[in-house]
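Next up is one chain by itself, shown in structure tokens, the form predicted alone.
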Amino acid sequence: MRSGRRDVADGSLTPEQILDAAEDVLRRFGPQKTTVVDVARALGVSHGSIYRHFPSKTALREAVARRWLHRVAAPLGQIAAEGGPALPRLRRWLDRLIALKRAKVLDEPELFAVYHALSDDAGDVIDAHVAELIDQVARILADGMVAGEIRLGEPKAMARAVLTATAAFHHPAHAASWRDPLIDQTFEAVFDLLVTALAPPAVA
């Protein structure tokens, strides 16, 4: 195993550096038994360093959870802001999210373990990212309203009603059950009746 080590000047040492060691360490030891003096050790400083940057474990690891619920928001904000139809976005935005937290899941099953556990001690942020995701949801939403795509109500509250109503495919509670083949197909129905919840009333 690779001992993981950079060897980084006090003076030099950068939060993204500290951020990169921890989810390192994390990654080999776990949240429980990762320590400030474990991530010093695997940049070679003292662990003084490290708290002149994140004044305890627990700013450290709330950190780290935020800069990973980052990763999932940044490109999804990008399709928010993105113009065109609000219907087609909106699928984008899903798809994208969807992807997103399969690959996390999935892919790297270890990783993911330690992020999750450090969202459970982490709720502060863990609300901001789901803040996040509702307004970038009722962006779409909103625009689709002024151009007449989506019926008028509360975008805020739409669209925490479409996150919850699409939470089987994208939280990871529900992580056992995206290995389904017919996961996919449900999805098509489950946007499919989104899609006829959100259009506009038609005109008598």
Given for the second form:
There are 2 protein chains.
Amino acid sequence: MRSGRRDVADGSLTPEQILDAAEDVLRRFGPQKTTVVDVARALGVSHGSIYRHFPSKTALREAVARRWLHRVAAPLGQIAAEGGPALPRLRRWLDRLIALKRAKVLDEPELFAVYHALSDDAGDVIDAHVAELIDQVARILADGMVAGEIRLGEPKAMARAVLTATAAFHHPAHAASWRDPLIDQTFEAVFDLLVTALAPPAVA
Amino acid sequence: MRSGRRDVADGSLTPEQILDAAEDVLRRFGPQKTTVVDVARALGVSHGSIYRHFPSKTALREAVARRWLHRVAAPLGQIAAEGGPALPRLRRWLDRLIALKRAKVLDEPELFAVYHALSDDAGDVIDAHVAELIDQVARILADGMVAGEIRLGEPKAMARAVLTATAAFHHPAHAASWRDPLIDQTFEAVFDLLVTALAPPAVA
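Since we've got the form predicted alone here, give me the form predicted in complex with another copy of the chain too.
Time for the whole complex; same chain goes first.
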């Protein structure tokens, strides 16, 4: 967590520094009230220095959202690429996704609200994020098909179905229900359905 | 749809008339601005006449929400009780649930927003509604277990899992995605997973 004004010579200003400052400002003022001028002021630079890297407020907000979502997708991508049996890997991947989303909601509810509001304006960024997650799950399923652990099918369509069927546990729209004491038990029941559905048919 | 003021003698005022008027007023003013006095004025009665049937504003709002949700649950209950093969009945039940929710969102977005806001204050009413839906699905699954069409298991836990796994298609929190052209295709993929998961194991 960073805060306060930093004095950065305009010439050495990096996109990462701008994004750090934008995150601070968004957290303090909320997405409605945050302006590029606020971000520039926090960095002690002119707003022109920001526009040099991000040509509009929208571009800056999208970049903040993209970086935030990358922090979710990157560790998941490592799990997807791990190799080994597909169903346990899918379980680890889902557990991690759910843990990451819950941590953001439960540990930093204000920041989460900021990003939830941001994401309403950043449809393309969200779509790209979801497409990346689907690709990761499809990779796990495709590996499992090759190994005979997963029923044959179109991996991307199945991956989209798996993500959709588990949305109640990781989609921000359901965050209000994540404190429900039944939620873990319900996830086990849904995961059991998925495991049964994904397993290859028994050889008669 | 009803509108405008009706003159109802206090003595003959029924709960249904009050709920009709409350729905009108909620639709026009929204849940934040609606008061019992507004409802009384729309009916041409004193607010005491309303309190005789509904002892508080909360009781009135909950009754409105309960009646609205009953309009969803009642036709679904008929499908659950129809008899016949379980998986096609489950499909008809889900199709109807999705159609009812989509109709409310897409045809009457303002009224839906009113009820969505109401439902935040009416947790017990919503919980009872969800419990009723789970019972209906559990009945379909239990019938299917008896007939050998559904894998043996605890019907209520499986019903909760089925409802949760399809939440993206009927939970109001996902309403924004229901215009997505891919949504029907994704539902087919999720339903395919469920059919596979619910089918009895092949006899080896």
